[in-house]
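Read the single chain below, which is given as structure tokens and is the form predicted alone.
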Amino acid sequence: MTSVLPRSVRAATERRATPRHYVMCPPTYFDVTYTINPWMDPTVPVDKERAMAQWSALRDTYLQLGHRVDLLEPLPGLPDMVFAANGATVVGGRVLGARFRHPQRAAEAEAHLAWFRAAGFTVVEAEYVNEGEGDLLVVGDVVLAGSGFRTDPAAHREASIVLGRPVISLELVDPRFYHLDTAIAVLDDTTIAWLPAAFSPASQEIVRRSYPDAIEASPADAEVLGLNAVSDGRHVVLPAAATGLAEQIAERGFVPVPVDLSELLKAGGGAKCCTLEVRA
């Protein structure tokens, strides 16, 4: 297989990567046929072949980095199912299922739960609306939990109980950054990158107090979903257009791995949206 990774990625040694286990879903039925976030415009055509090629390059990138990727079977009529991160949150082998805000995505939740049940995981069906790792981000021993547009604040306590981790609640205020994973990138167990303006003043204070060394992304990089990134502790897979953020994380010793997911961006998704991490 021809490497899709830049030479700098293969040579850099600043930080140590940890092998990860991901679940992804091919964009077989991907399209923009409705509007449930500001990125979606059904009048803008989607190049489905290009979307598949970009998604495949993302999967191949993970495989070349040494990670495991399992696939969820896509279902017709669920064009957003490619955004696998929204379907569940997994910590210690325990799965908190998603409950979607919008009816267009509701059936995705059961598809994820069925996959995890078949794989032998302990599964808990959600009582309150939560959109998986879209709004529940694991950072070391805590979970950062977003609300404001999708996930119900009541789901934060539910997540803490099911996942056995303390939860820090954060309020999103900019509809372009409708999920927490569009406004915060988890780089390792103690390091995040974020866009302060996406949060309420009270939540900004919480983040600054909790992560005083956090990387602050520029609005320009956030607006190409640069923070919708996936890190293994060393390599950070992020949109190729987020060049400033790539420089910032490289200065901290991480290795940026740029990918082009411009077709999936038409639905408001990026690398993290496509990637559900399975934490055993």
Given for the second form:
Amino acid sequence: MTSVLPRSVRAATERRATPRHYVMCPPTYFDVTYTINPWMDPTVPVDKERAMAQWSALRDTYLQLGHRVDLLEPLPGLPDMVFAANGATVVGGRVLGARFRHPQRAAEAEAHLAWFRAAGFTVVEAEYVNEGEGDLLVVGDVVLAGSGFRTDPAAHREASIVLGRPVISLELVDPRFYHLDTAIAVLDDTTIAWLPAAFSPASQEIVRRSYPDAIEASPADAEVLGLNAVSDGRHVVLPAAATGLAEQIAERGFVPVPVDLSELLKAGGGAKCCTLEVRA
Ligand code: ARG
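Having seen the form predicted alone, I'd like the form predicted in complex with arginine (ARG) now, please.
Let's see the whole complex now, leading with the same chain.
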């Protein structure tokens, strides 16, 4: 079918995927046994088989898109370990380890460090609390860094030094969106989608100035963790329930790839939370 759009417009909306390398951790011991965010209610049962099936479908989606997925060995007693994004931040082959806010997840940090060391990376152990890519989002050459609930603002400077990238600090204000990756989706090196209301007025201003073309998600789409998305520059893997956001990103030339992660949502996580990107 010939496009009715002028060539210049079409070119601007054609998106190119680049192959990615991810680390994921199977939800073998996944459960909701404590409450460290408003999504987690230990009285609501978790269907572990369903969680595993949903997670496997997410991994298969990445493989079908041509990406590499390495696995981290799950450990008993760490029910949130499936949320691999929180374990480290990797930019240009430099690895900043995580340091978790809550004792329930503290031991995950060492498992990630060990994995990266075994894979031949030089790793830096964090001095300040940072929850990996939950709060440190790489957008092109900069890192957007969240604080307010988990990551210590002092960790932003540490991340800038260790990762060798400028960092833009943003303050989260709504406990439902406790990690930056629940309030901002990185679509490519210059494009983001976000929920303005999740940020302090000053941080909203910074985002608006830095990304004047940012896609604004509806509260309804953000409330199903629609912004917890993983993009390869063209395909955007996001929670299936975020139908409005899928349309918005499609209008910008991205290809939405919906996945159902409803069991993992019971712990306050989605696709991005399960996916740690290794940027060599
Ligand atoms: N239950 C986990 C926690 O509260 C969910 C982590 C979600 N991860 C993320 N990258 N947002 O720590």
